[in-house]
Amino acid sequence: MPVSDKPRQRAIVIGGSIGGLLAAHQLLAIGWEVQVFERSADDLADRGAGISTHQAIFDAASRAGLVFDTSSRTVPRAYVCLAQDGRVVEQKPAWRTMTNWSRLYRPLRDGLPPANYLDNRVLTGVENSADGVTAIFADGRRIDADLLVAADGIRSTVRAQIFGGAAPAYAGYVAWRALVPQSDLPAATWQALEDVYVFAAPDGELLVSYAVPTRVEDQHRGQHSYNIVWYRPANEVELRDLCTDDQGRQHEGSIPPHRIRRTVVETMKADARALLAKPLADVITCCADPFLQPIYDLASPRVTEGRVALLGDAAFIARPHVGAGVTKAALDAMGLADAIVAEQGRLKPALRRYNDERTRFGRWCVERGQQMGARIKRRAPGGAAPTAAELDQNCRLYLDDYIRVALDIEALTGGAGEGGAG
């Protein structure tokens, strides 16, 4: 309900992905007027892949009056380390809850009134003052508000203008992601992987994989899909090559899946067959359109300036090992609304409170992700190849890292054990 009898305050949310939608719903729930502006003209539901969850995501949805049904989740029974020859190196009980990005996005998007969401709106500038904030768009339109929430992701236009030097730093490795519907996989492959959370650790690499609900638009291809995230070292020169398409055009920071050169994809698939257990290699081989995610770190020195608040990946980018990207966006959105309510609608102290609370957790996530990814690197020239026992031990270490980080996040955020990491 509104926090005071004053005229309703107005917020502009830049970015219509999950983080922006979470922010919009939380602000609407406390009585604000909200409009979301998304630069893409396309429906975003087909973006993203499998993700793991924490209770905060469902708490944020519940506060906004939304419900995710149980068919939107999968729960593996065990963590498993799988060696290249198919041996089970380690197995521990699991309590992970997994879902698909689109299964979170769709109810958030559909639950927002059409008038509150405007797509194909490219932000070009922000005017930020003590009295208000103005968003300026490529079509010349100027929109005034009391608050601007920047939820425009890793390459945030708002952060670049308002916060200057805070920019993502490449971590030295990439993630190959594959998401394959159950019907596209051999039956034996699905049976080997469907109910376990699988880890593999070739020399200097890490693979994490699990079953998830199929994307809403692909449900005719099976109720579930299998999701793989394969982290592989790549220096800056190699990254530029990976992000260069068939026309010789280099894509900055990342590359759309359909632009990745087929030779690059085929080399990656051949490596999978050589380095991974057969069921994992089968999934990667069956994936028609794997996509490439360069891994970055970003820790903004602060998340507010005047009447602008950064949220989600626009503020902090933690490596996916932490498994808290969407969770952090949900916590940011609830934290912003809670701060406004706690300060009875007074924006200046509310944003100060939001900044203090969210920077602590954001920095923790970034530092933890760096620690978890420290072993993903190419062996030094001339270094001895690891033995099978050393590879097995490395996989065990990763498995234990993922267990601990999920428990730590639940402890830090007051969750109820719905943990996971990617």
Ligand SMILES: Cc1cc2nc3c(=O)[nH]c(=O)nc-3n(C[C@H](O)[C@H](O)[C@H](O)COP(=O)(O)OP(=O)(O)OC[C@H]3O[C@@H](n4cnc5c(N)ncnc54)[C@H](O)[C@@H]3O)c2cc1C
The other form holds:
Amino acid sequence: MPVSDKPRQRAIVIGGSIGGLLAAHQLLAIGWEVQVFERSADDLADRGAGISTHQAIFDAASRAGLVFDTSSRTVPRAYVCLAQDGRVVEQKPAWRTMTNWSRLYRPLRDGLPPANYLDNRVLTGVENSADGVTAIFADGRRIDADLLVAADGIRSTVRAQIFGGAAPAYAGYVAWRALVPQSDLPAATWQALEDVYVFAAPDGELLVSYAVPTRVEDQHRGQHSYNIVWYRPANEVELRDLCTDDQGRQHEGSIPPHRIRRTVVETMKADARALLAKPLADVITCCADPFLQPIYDLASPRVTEGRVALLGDAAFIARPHVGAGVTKAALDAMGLADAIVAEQGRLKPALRRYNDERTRFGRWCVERGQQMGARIKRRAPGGAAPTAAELDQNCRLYLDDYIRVALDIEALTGGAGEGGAG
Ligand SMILES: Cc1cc2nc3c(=O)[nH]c(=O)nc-3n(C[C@H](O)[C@H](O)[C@H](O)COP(=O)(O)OP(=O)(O)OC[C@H]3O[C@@H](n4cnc5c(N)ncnc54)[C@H](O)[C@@H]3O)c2cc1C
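So that was the form predicted alone. Now I'd like the form predicted together with the named molecule, please.
Now the full complex is given, and it begins with the chain already shown.
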């Protein structure tokens, strides 16, 4: 519903992934004109993997008149800690909601009229002035607006231009990701894992895994897939090696999945067979296209400057243990629209309000992620190997941490107690 009778205000959203789409929907819902500019020329639905999430994303969808139907979620029955020898070390009732990145992206993208989404547009610069903001694109085009929402992710061009120094800091470990449709897994493996949220903690490492709805594109391969996130320490030198492809090209910060060297994948799969319980190792071994994501921390000093608002990963990157990346983007998008409505369309106080609220939550997520990931690290050289009892206890601590953070997020965001952390 428009907030006033004045001419409609105009927003440019940079980045057409989940954060940008959420922002576009929330601003359209309050009567703004919105255009999303996305760098990629492709549909993004084949990105991402399993996601554990919170109620906020479903609230944001319904406020925008979108429906994420129940087939877009799974709910595990129990959390379990699984030792390498297959023992269930701990078991607690679960109350999580799991989904798949593409199941969130698809309705958000399809729900946006084509005229509101322009692909293959690379933002190169921003100019703020007292009465407007101008986005400058690689093809030389300049587009004016009342507000620019920067949802351009971890390597945000807008953030770099505005805050120069605020760059993501590598956390010292990577996440190996595997997403395998049920039909590709041995029946016994699926039965062992299908309804449990699993924690495994080999020395200095952490694995979390759960079933999720299959990607929209893979639905012919079964209703569900199994999703693994395996956090493994890698120092800067090791990270550079992991991100170097067959041609010897070193990719900056991360490497596209199809570029990961075969030997790197084979070594990771051999480690899985040596360190993990058999069903988990089976999933990783069956995965045709595992990929890795280095883990970063980023806290922007503030999330607004003039008529620019940072949102989602462009603003704050919390380690995925908090399970709040998508939730944070949804809360940012709703918070921005709410602030504009509360200030009756006056942008200056609205952005001040947005900055105060979102900076607080963003910082909380970043700090919590750092605390939760602090035990993921290489053992000191010459240090004694942990006993089985110590490994079991470490795994229990992770499980409890994950339960606690999900409850804390629900309490902070007024959710209905259905969250999760990845
Ligand atoms: C290992 C791992 C596990 C995770 N697990 C979870 C989980 O379980 N639950 C959860 O909630 N979150 C999880 N996350 C985080 C989550 O994926 C993100 O927080 C969330 O997707 C928000 O992303 P975004 O839209 O802000 O940014 P992105 O998805 O990075 O999108 C940025 C977009 O901007 C575009 N872009 C960039 N630069 C430009 C430019 N100059 N011009 C135009 N367009 C541009 C890009 O092409 C991209 O489409 C996880 C992350 C990792 C790394």
